[in-house]
Each structure stands twice: as C-alpha cells, then as structure tokens.
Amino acid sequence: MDAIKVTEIVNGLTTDGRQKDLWRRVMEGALSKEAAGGLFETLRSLIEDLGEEEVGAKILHIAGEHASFPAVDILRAALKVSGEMRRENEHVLMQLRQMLSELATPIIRIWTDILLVAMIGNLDGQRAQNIAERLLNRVSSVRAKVVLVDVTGVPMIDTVVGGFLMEMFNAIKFLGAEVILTGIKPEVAHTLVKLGVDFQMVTIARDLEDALRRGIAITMEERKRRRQLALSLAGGRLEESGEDDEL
C-alpha cells in the first residue's frame, strides 16, 4: 500500500487535521516495521480523542475496504492500550475516592492524647474500612488515650454501619484507648434501639462539648495514675514540683 493510498484512506476517515495525522501514523505503523515504534502512543491519542468504540469501528472499516490491512494486530494493540488506560483511570479514581474519604472524615488531634473523628455523609463498606484503617493507624502512631467519634454528619446508621462502628470501637479499645461517641440524632437512636445495636462498650456523650469534657477527665485520671505509679517506683524521690509532667 503506497503513500497515496494511505492518504486516500485517511481522508476518508476524517476531516480533522489532528486525527488525519494520527490515523496516518497508525496506518504507517501497521504497514511498516520501521514506523511501528510509536504505534501504541498514537493509538492512545486516538482513543483519548475518539473513544475505543469509534477507533475500533474505523479499524474494522479499513479492514473491510482493504484486505491487506493487518486489522487483527491493530485491534489487539488497541485493546491493550484501552486496558492500560482503564487500569490507569481506575487507579486515579481510587486515589480520588481515598482523598475524598479523608477529607470527609478528618482525624484531628484536638487535645493531649485525644483524637476527634468527625464522620460526614453516608457510610458504605469500602469507606467504613478505609476510615477504620486510618483511625487505627493514627491511634497507634500518636498513642492516643481517648477517641471522640462524632456522627452528627451521618444521616443514617443501620445494622451494617452499627456493626462496623462496634468493630472499630473494639479495635480502638484493644489499642488501649477509650471511645466516646457523640452526635447521635434522636431518629438514629430510635433506629438503633429497634435494630438492637448496642453501644454499651463505649461512653455516650450528649454533644461534642460534653464529649471533650469527658475525654479530658479520662486523660487527667490517666496522668494521675501514671504519676502515682512513677512516685511509687521512685520511692517517693519525685517531688510534687512537676517533674512528672511528661510522664
């Protein structure tokens, strides 16, 4: 197939100058080993411009008009490029979802040894798992003693979400931290009672202020126990002057 014939085929495919150039490079790459080096990149550009369905249809059109055109090889290459693009898109989408989840569920250290988790929006299994992993890692890394979980922004807590929360709370307690749950709406509380979801293993606070007050009380009590233990181990050598502030 000579250059004149290639130009004739390309002109029959499109009137767009950029696409003509891309199709010409595809034709040349398909018909000549010397020009095949950039075939995959050219196909990627075409698929980005036209979509995989239109590119596939045009390749089949060329094959229907010109039996010598290696349509099977080009279609195989186009499928490979499409697969790579799809995997790249899925990876980017997953990263965006993770970023959105992190933005929608900030984990903030608001006081010494106290973390606040503000949950916002609907919770599904994937998002719940992501929140649990991030929170447990954060509790472990900062050695938090209290975790305040505010569910004011969660519109509904059903048995699935309730089960997830209980699992997460148990895991937090295994790490040595106390959980204080706040922000439960009256209708949600009613639903939880009807569904039999039991949060007795955690402290329930009326609002965030109450939760923070209770959290501070827990950390102060913990510091007091650690101070008494240190004094006992030191045989009373530590003074009341504040040497134990960092204990």
Contents of the next structure:
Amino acid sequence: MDAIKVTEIVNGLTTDGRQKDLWRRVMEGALSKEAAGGLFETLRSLIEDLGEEEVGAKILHIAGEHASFPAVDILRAALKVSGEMRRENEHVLMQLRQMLSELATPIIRIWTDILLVAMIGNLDGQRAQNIAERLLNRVSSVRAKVVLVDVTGVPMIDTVVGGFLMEMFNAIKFLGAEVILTGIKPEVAHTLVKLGVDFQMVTIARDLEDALRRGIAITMEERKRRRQLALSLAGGRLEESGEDDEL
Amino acid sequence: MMSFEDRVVPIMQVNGYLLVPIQIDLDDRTVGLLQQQLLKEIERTRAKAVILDVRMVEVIDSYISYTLSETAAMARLMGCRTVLCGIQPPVALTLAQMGVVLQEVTVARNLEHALVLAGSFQERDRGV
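Would you mind giving the form predicted in complex with the partner chain, to go alongside the form predicted on its own above?
Time for the whole complex; same chain goes first.
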C-alpha cells in the first residue's frame, strides 16, 4: 500500500491530527507484520479515545476500502487489548471498593474497652462480610466489652440489610461483648417496624451520647463485679482460716 | 467412679465453679461424652456454675452447638449455670451466619469475664 492511499483512508476516518497519526500507525503496523508491541500500544490508545465499538467499526471500514487489509488479525489484536484493559480496570475497581469499604466503616476505640463502628453507605453481602470479619478481629484483639454501632450513615435498612446487621450483632455477642445500636432515623424506624425486623437482641440508644453513657455504665458494672469477686475469694480464704482456728 | 475412657477433658474445681478447658477438636461422639462427664461432675461437686473454655476449638458446627445448649439446659435443671468463653472471631462469625442460638448458655469474652459472670450467678442464686 502506498503512502498516498494510506493518507486518503486516514483522512476519511477522522479529522483529528493525533488520531490520524494513530490510524496511520495501525495500518502500517498491520501490513508490515513487525512491531507487534507498537501495534498493541496504538490500539490501546485508540480504544481509550474512541471505545471498542467505534474502533471495531473503523477497522471494518478500512477493510472495505482496501481488500488486502488484514481486518481479522487487527480485530483479534483489538479484542486482546480490550480484554487486558478490562481486567486492569476490574483490578483497580476492586482496590477502590476495598479502600472505600475501609474508609466507609471506621472502627474506633472510643473509650477503654469500648469500640465505635460508624457505618456509612449502602450495605451489600460482600461488604457486610468484610466489615464483620474486620470488626470481630478487632473486638477480639482489644478485648472490647462493648461495641457501639452507629448506622446514621446507612441510607436504608431493609430485611436484607437488617439480616446482615443481626448476624453481625450475634457474632459480636458470641465473643462475649455487648452491642449498643444507635442512629436509627425516623423513616428507617418506620420501615423496620413495617418489615418486622427485630433488633431485640441488642440495646438501642437514642444517640451516640446515650450509647456511650450506657457503654460506660456496662464497663463500670463489670469492674464492680470483678472487685466483688476478688473480695469474695479473699473472704473465702479468711473463712477457711477461721474454721481452721476453730478446729 | 468414672473409668479412664470416660474422661474426655480435665475438669478443675475453682471456688465452687467447674472449669473445663477444652483443648481437643470436638466431634459428635466426643461432645456426647463431654456431656455425660460434665453432668456427673456437677452432681458430684454440686457446683453452681460451669465454665467451658473453647479458646483452642477451631470448629463448632450446628450439632456441637446444639449439644452444648442441651448440656447447659440439663445443667440448669440441676441448679448449675453454664458460661462459655474463648470463642474465636471466625467461629463467632460462622455460628452467627448459621443462625445458631446457644440456649441457656451465657457467653463471656475470656476466662476472667467468665469468672465474674459465674460469681454473679452465685450471688443471684443465693439471693433467691
């Protein structure tokens, strides 16, 4: 194919100078059977600019103009490039989703032995699972006595989301920690009652301040019990000592 | 007296409680034997509370959790409360997702928490 013919075809494809240059490289690369890497890079640039469908359509158009143009080979190369781009995008998307998940659900140690989980955004199955695993590991590692769960940032709680939350609450209770739920908005409360979602297994607080106050009360109560246990054990020894004296 | 083969786990008596550290993998037969051994020890010692420590247990399936609940209910009929401690995060998540409910069992974070809970049971029972 001579240069004049190439120029005519390229001029027919686009008016953009940069894209003309890209298409010229595609045609020269296709016919020279060399510089395969260069061809892939060129196709990638075109697909990024125009999208897969338009690139495919223009390749077919070139084949219509010039019978010896190897359209099948070029289309196959374009498909390969497109597949690689999609996999890269999916990988980046997964990383972004994970990053968003962690940012959207901070787990904060708000008091001695008290964790606060502030949930933001919609909950789906995968995200709920991820949150539950991170949270349970955190409860275990810091030996939390109380977990405050604030759902102010969750736009809607239906039966599915309610189910995720209940599983999470039950799992936390299996670790021996108490759960206090707060941040239920009026419209959410209305919906939950209508749907029959039952959060009876957890304590519910008006707001974060109320939740924190209750959490502190729980830790104080347990501290008192621990002190009583220590006194009881000491008392037991004293009583035994007394009995020994009597004997 | 119990024969050696009936002893599934060591059981220690601490201040009127029975402490049962479970350091073996629980299967259906083992958990059944544990049930029998526990009930006999409760009768013999007249303990007010039993503390089951499952920190070393990696899998608690639905049958085992059912048997543990059953054991706790039996112990309750004998005037004895059951406290379970040491459940690890992956086990907790699996139990919750299976919809397991441990009836008649109180769950503690660790052994210290379990002792506190057992103590509170004793106070409550004494008060009645």
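Everything numeric in this text was worked out from a predicted model, so none of it was measured. What we label the rigid core is the largest C-alpha set whose atoms superpose within 1.5 Å from one form to the other. Positions refer to the first chain, counted from 1.
When the rigid core is held fixed, the Cα atom of residue 180 travels less than 2 angstroms between these two forms. Annotation for residue 223: C-alpha shift under 2 angstroms between these two forms, rigid core superposed.
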